[in-house]
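Below, in C-alpha cells: the form predicted on its own, a single chain.
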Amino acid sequence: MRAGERPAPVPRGDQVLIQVHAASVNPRDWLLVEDRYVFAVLAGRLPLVLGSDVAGRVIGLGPRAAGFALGDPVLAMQTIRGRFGGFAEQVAISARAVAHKPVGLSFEHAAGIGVAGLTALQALRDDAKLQRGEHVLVVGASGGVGSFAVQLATWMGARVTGVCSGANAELAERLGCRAVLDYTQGDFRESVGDADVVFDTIGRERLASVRPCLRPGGRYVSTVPSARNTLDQLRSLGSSKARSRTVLCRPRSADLRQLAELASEGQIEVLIDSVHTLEDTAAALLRSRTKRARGKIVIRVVPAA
C-alpha cells in the first residue's frame, strides 16, 4: 500500500460527498489485499482505495441526494459496489448509507461504528431475532464486532457470556458480559449448554461445533459466509433443533443513526484499539490482521476543527 494523489470524487445520483475526518479498518480491507475476500468480485480489480467506514462533513451533494446539507457532520458506510474509498480525504457515498453524527460523538468514535456496529446490530436483531431474557454466547467478545455485540445484546435485555482471552476478560465484563470464558484455558463449548444464541464474530466455528452450547431451537449466527455455513443454513431451515444463519451487513442510514445515538447517549461504547495517520494505513491493516485488536482500529484523516 502507498499514499498518493488521486482525482477528487464527484458525487453522482443520490451520493453525498464527505470530507473525511476519520475512517476505521475492517478485516475486509486486508482480506481484499490478500485476495481472500469472499465478495472481492463485487469490489472490482485492484488497485483500490480501501476503507468502508468514515466520519466527516458534507462538502458536496449529488443531484438526487436528499436529507443532508453542506457542512453537516455525518458518519457513513461505503458499499462494496461503491468500490470502498474511505481511506482518503474525500469519498462519495449513497445517502442511503449516511447518517447525521450526534454532537456529542467524536469523528473518531463515529468512524468506528460502520461495519462492526451494523453487523452486530443486524445479526442480533434480524438474524438471531434476540428476545429479552435470552442467553447469548459471543465468541470474540473483545473484538470490533464482538465488543458491539456484547453491549447491544445487554441493551436488548439478554444475558451475555463472552469468549475471549484471559487478558481481555476484565474488558469483556466491563462491556456487559456476566461471565467470560478464556479460550486459551480450555474448550469453551464444555462450559455452556443453555445458550439461545451463539454469535461467532470470529468465524472459526460452525453449527456442528457449537451445537452442544445451544438449547433446542437455538440459533448460531456467523460473520463468515462460507460454503459450510451456507449449507448449514439451508439444512436448518424450519428445524426445531438448531438453526444456522450468516449475517450480511446492510448499510442502512437508520441503523447507523440508531447506533450513533446510543453511543452519544453513553448506552454503548465505541471501543478504540488504536489511532493511525492516513500515511500509516498499512500498519493499521497489519494490526487488524493479527486479530488481537481490542475494539476498532481508527485512521485519522483530517483533524477535527
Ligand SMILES: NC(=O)c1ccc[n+]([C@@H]2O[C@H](COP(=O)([O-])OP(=O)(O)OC[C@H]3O[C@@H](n4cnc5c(N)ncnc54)[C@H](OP(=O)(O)O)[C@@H]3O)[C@@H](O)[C@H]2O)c1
The other form holds:
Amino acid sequence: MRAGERPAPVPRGDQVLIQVHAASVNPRDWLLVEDRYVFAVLAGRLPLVLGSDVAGRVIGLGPRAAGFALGDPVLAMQTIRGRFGGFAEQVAISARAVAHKPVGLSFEHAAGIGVAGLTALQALRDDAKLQRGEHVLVVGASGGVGSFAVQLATWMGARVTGVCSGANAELAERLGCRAVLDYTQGDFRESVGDADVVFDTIGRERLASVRPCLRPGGRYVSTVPSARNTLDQLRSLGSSKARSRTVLCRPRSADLRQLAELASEGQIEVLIDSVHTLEDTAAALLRSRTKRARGKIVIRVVPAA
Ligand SMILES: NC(=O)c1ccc[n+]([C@@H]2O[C@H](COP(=O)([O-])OP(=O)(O)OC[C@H]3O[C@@H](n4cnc5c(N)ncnc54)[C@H](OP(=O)(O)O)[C@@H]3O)[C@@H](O)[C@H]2O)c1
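Give me the form predicted together with the ligand now, not the form predicted on its own.
Below is the entire complex, every chain and molecule, led by the chain shown above.
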C-alpha cells in the first residue's frame, strides 16, 4: 500500500463527485491489503484506492445524478463494485449511496457513519427484525458496528446487554447497555438465557454456540460471512426454533440520511476512536488491525486548495 497521485475521477451516469473532507476505516480496508477480504474478487484489477466511507461536498454531477447540487454537504458509502476510492481527495459515488449531511453534524462524524452504521441498522431492523421490548445481546459492543448497534437497539426500544473487554465496560454502559459482560473474565454465554437476538459483530460465534443464550424463536445475526453461517442460515429457514442470518451492508441513501439525522439530533453518537491525516492512512489501518478500536477511525482529508 502506498500514497500517490491518481487521475481525478469523472462522475458517470448517476454518480456524484465528492470533494472528500473526511473518510473512515473499516476492517475490509486492511483485509483487502492482506488479500483476505471475502469479496475481493469484485474489486477488479489493482491499483485500487481503498476507503468505503466519506463525507464532503458535491463538486460534480454525472448526467443522471438527481437530488444533489454543487456545494451540497453529503455523506456516502462506496461499494467494492464501485472500487471504493474514499481515501482520496475526490471520489465519484452513485447518488443512491449518497445522502445530504445535516448542518449540525461535522464531516468527521458524518464520515464515521457509512458501513458500520448501515450494517448495525440493517442487521437489527431487517435481519433480526428487532421489536420494541426485546432483549439484544451485542457481541463486540465497543467496536465500529457494535457501538452503533448498542445505541440503535436502545433507540428502537430494546434492552441491550453488551459483550466487550472490561476496559470498555463503562463506555458500553454509556452507549446504552443495561448490562455488560466482560469476555476476558469468563464465558459470556453462561450469563444470558433470555435473548431474543444475538448480534455478533465479531464473528467468533455461530447459531449453535449461542443457542443457550436465545429464547425459542430467537435470532442470531453475524457480520462475518462464512460457509458455516450460510449453511446455518439455509438450515434455519422456516424453523420456529431459532434463525441464523449474516448481514450484508447495503449502501442506501435513505438509511444514511436516517443515521445522520439521529446523530445530529444527539439520539446516537458517532463514537470516534482516533483521527488521522490522509498521509497517515497506513497508521489508521494498523490501528484498525489491532481490533481494539473504540468506535470509528477517521481520516481527515484536507481539501485541495
Ligand atoms: N457483513 C458486512 O456487511 C460487514 C459490515 C461491517 C463490518 N463487518 C465485519 O464485522 C466485523 C466488525 O467490524 P467493526 O468495524 O465493528 O470492527 P472494529 O471496529 O475493528 O471492532 C473493534 C472492537 O472489537 C472488539 N472485540 C475484539 N475482539 C472481541 C471479542 N472477542 N469479543 C468482543 N469484542 C471484541 C474490541 O473491543 P475490546 O477491545 O473490548 O475487545 C473493539 O472495540 C469485522 O470482521 C468486519 O469485517 C461486516
